[in-house]
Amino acid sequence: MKILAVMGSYRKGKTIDTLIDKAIEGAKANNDTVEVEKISLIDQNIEFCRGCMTCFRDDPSKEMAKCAITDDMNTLNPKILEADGYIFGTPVFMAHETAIMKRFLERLCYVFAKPAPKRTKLVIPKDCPMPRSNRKKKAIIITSSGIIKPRWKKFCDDATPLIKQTIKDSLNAKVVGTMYAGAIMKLGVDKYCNKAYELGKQLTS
């Protein structure tokens, strides 16, 4: 089981880092032939989607859509393509996931979807994103919060229904799991590694 894990956190060594870290740790517990491959979203060179409707017009029956910008993506694709499973993890700014992660988001979706048709036996509206492959997947996914608490997560996390939707739309991912690790800057980020540990393991269970 391939699996790669997308770190959307500004800063290394830190909350997110260290959780995605403690997933991977568990879900090669489960395993030990799993092969996870992290990538750290600020290493690379990724330009905002210019809304040019390459992708979206595209062959639909291509299991992965051209994209007209030349940047890393293009490496990541065919990582993002192979992976079997997902770890992403992102921290709250503002209620949403790091502008990072989101840039990242926006150019995989229809690299990776295709335009529902008219006629579709899914409830799907025309045109919004639907996987172009049929091969399915699991994901978790992890959001921390400096200072909001668990108890106010519904409250302060849209990071993860956009994740977790887009996911879906895109790479055919059902996620298996979440975790939000509210408070960290009194609580800190051990309270919160174990969880992570058996998010991780629940992956690849």
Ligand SMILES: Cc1cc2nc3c(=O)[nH]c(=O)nc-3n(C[C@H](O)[C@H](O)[C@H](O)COP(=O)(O)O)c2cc1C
Given for the second form:
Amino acid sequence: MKILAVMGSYRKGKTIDTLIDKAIEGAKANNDTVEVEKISLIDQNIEFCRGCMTCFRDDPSKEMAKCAITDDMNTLNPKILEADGYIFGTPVFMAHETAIMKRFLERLCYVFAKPAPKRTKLVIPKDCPMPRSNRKKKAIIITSSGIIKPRWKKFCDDATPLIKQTIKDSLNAKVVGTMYAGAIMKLGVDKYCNKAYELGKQLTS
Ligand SMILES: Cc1cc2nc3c(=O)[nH]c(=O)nc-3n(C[C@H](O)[C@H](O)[C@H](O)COP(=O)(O)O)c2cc1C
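Could the form predicted in complex with the ligand be given as well, to go with the form predicted on its own?
The complete assembly is shown below, putting the previous chain first.
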């Protein structure tokens, strides 16, 4: 099983980086055939999506559409395609994912999604994104906040639902677990390490 971990914090060695590492430990403990690659978005040269719709218009039978931009996404996209599971981690900034995480998600959206073929009686409107690939994948999402305590998560974490929906629509990834490390300025990171480890185990169980 191949796992791609996507670290969306601006700070290495801090909350999200640490919790992703714990989740990776958990994922590996459960299954010794697991191969993990972790990327820190801050190290990647990822341009903003230009909204040119090249990917949107590309052949819907392709699992991975062409992007008009040449940058590190050219190397990352095949890894995203190959992975069986994902770990996404981001701190909440003003209740949302970091800008580097949003930029990454915008860039992968229609590369891995195609427009829905026709209006149906279901809730999928025409041209909404649906996965190009039929291969089902799994994911976990880790978020953290500085101030807002876990019990107030719903007022502070719009990152989890955004990531959840994007990866369902584009990567065909089902989220099998999430965690919110709230109020880390008061509570610290250590308190959340076991939870991250168990979450990682969930990904590979
Ligand atoms: C610009 C900015 C906005 C932030 N917005 C929030 C927020 O809305 N709610 C909150 O509780 N913490 C907020 N924080 C605190 C971060 O969520 C916290 O520092 C982060 O989770 C730590 O993760 P890291 O150690 O991986 O950087 C914000 C921090 C910054 C710098």
